[in-house]
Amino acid sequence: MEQSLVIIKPSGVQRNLIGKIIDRFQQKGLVISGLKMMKLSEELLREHYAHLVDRPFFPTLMKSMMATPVVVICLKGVDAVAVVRSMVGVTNARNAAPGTIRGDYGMSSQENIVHASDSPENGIIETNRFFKPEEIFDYTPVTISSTYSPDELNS
């Protein structure tokens, strides 16, 4: 199964959306294989957002991401990255479709509630950045047989 990292950003934490966001992923059938609350360091943010470090908005982004602890989640499922990205919606929450997490809860491009991995490769890289190996659990929920058909699980 594919994995995706989701970060419930300070904007989601401060607005008490943690439970609602987690519930949406669970109701969809994604498996939570890692979950924790943590305070992000400048070093970790510079690594995670290395592609944005030279952008003029980076200091504001860093301050925003360090405002409160965040909740990091490793989600697993068939096509997990695409499924999560679809559920999250586009980056600018004002343009996100109703029914998506950003569309339902956000109004900002930066304070957009969640981060989600953008590729299967980044799902692995990002999960390894935020979780130690012993913090990721590989298990099969009893509901898996009613979430996927057998051929989807074996492909």
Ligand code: UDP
Given for the second form:
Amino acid sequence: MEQSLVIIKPSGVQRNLIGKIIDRFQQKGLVISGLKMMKLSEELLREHYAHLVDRPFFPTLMKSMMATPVVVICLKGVDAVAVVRSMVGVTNARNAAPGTIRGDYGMSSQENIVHASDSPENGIIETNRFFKPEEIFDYTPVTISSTYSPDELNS
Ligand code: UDP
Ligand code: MG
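For the form predicted together with uridine-5'-diphosphate (UDP) instead of the form predicted alone, what are the coordinates?
To see the whole picture, the full complex is given below, headed by that same chain.
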């Protein structure tokens, strides 16, 4: 199964959305295999947002991501990366569709509530960046057989 790394950013933490956001992913059927609160260091963020260092908004993005602790979550599921991205919505929350997390809770392209991995490869890389191996749990919830067909589970 794929895994996706989600960060509830300081904008989501400040606005008391931690519970609502986790609830959406659980209700969908994604499995939480890692979950913790942490403060992001400049070093970790520079690695995570390495593709954005040259962008004009990079300094304010760094400051924004360190404003409060964040909640990091590893979600597992069939096609988890695409499913989570579609639940999160487009980067600029003002343009994000109603029903998505950014669309329902955000008004900004920077203060956009959550991060989600953008490819299966990055789902693995980012999970390893934010979690130690012993913080990730591999278990099968009893609900799995009513969440997927046997074919889907074996794919
Ligand atoms: N960002 C920003 N201004 C922009 C584009 C992005 O502040 O014009 C921030 C925003 O918080 C976004 C993050 O940089 O979530 C990472 O950008 P990316 O293009 O990877 O968007 P995402 O994958 O988060 O939708
Ligand atoms: Mg991105």
